[in-house]
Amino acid sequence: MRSVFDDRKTIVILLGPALLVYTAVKLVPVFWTGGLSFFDGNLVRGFQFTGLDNVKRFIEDPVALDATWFTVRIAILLTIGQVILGYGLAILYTFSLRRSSALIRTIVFFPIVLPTVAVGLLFTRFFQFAPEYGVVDTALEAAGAEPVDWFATGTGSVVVLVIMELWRTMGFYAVLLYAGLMDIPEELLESARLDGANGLRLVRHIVVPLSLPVLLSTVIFSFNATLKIFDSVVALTNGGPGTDTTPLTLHMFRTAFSYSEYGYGATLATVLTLMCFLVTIVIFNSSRRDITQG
């Protein structure tokens, strides 16, 4: 095996096709989009080099800045919710529901395989206000509370969006974290229990430190995924009311494909790519520091 990895020709033959596909599918579109952000125009009018004009336009565009701020807020909210709920479910699978965890994992994981449009329509029905109350407003009215027009305000729309996304994705992150918890040696847990560590003390002093690498990987995965949220917003609110729930991805899509401003759309895509890249670097460096200290 060592002689194989010492042979450069063999390494090129083994890795070359995969690297070519990765370069064609991943790297070329990224650099192409970055280059397009220095131009203005479309396929009909042609493209003119404009330098940094699109960057200046982004800084002065209130809709783009609002979309960026909304993207950051929704990413933070969803990441916190997904990781906390997923980690809690993973701990329940491991320590309390071991015998029936396969059935429960399947039930909780099921929403992630549903089409996002179907889930969006389902939650629109649950939270609808007119022409008749949905399930949620009917329950509020039965409890003596005032029904709420959830989709009439930005705050109400964000609440429904967060609930829907957490319900749809928490099973996926629970299974991901459960795989990390399964790597903790059972002998170590038994030893800690014999030393008197049970319940929260066991989780705090043994489980969390040993599962920190997969936990931080999950944070990176969740934050990057929620920064690129698109289909859930389109299916549930289409960015409304107004532009209150418009993320950067939806603003980029409308700019590029509805208004045919490919250069400015490419600038928005480049900004989003840089945000994902910076978040990954920051969290990855934090994880390396924590592991070393541990």
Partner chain sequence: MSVATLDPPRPAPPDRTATGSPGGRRRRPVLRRLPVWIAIAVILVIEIYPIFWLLTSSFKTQTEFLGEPAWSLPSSLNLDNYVEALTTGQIGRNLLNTVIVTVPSLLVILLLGSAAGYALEVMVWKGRHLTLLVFVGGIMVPGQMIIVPLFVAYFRLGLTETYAPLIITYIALGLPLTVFMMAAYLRAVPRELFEAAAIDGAGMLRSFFSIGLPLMKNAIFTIALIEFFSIWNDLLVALTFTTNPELATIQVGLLNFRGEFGSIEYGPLFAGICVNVFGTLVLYLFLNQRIMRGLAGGALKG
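Show the same protein again, this time as the form predicted together with its partner chain rather than the form predicted on its own.
Chain alone follows, minus partners and molecules.
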């Protein structure tokens, strides 16, 4: 029996192609980029080894530091928003709507499948100030308030970016969390209800503790996804005004491909990747401790 299950030839035939492509096009480039961060140059100039100069440059590059800080802030902001809204929706689906939630789930989920650039352009027009007011400013004006030039300030742009991202993704996170809530045994909820737990108390003492593992996966997933935020920023603000909404991803892209600074671009990419790994490990470890203790 064993000999059939560890037949080497078959393993090579089945695994070989995937492993080959993955190694050549993903693994090797990852290490290549890591290595490139010690070089300076591009295709035209060639590459010179410069040791840790790029790291030094990163520490002294105000745009890169701003971009890193912006990436962290937007990731925290969006993760909190996505998890809270998603969890709220999931609780609504599970406990208030039950089986009739299918249509609502479908509608709220839908924006995640749209091309992000299309959504970005849509929101650009929706919140437009000049030359013509978009819907939001028209509404503000009609309500007697002062219309806002959203994309003129960093704060205004971040507000629109957050609204758009939450609009786009909350249905997706709701479905992920909904799946976790569905797994809570009905008997447990029932006995808690018999003990007099209802509404918020039921959620706080029974539902949240029981769905903690799914919440954790969702936080990691969301944080990881928002650290890589790119399409929506490019489409909505293109990093502006100035560099107020430029995340590390966009700064890296511009450094490498607009300014042809491949070496330094590689350094920025490495910083981004390390951030992703670090965040995952930190969240995972700290929450696992909480779960085992609680």
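Keep in mind that what you see is a predicted model, and the values were worked out from it rather than measured. For clarity, a rigid core is taken as the largest C-alpha set superposing within 1.5 Å between two forms. Numbering follows the first chain given and starts at 1.
Core-superposed comparison between these two forms: the Cα of Gly41 travels less than 2 Å. Remark: with the core as the superposition reference, the CA shift of Tyr22 between these two forms reaches 2 Å or more. Relative to the superposed core, Val12 undergoes a Cα shift of 2 Å or more between these two forms.
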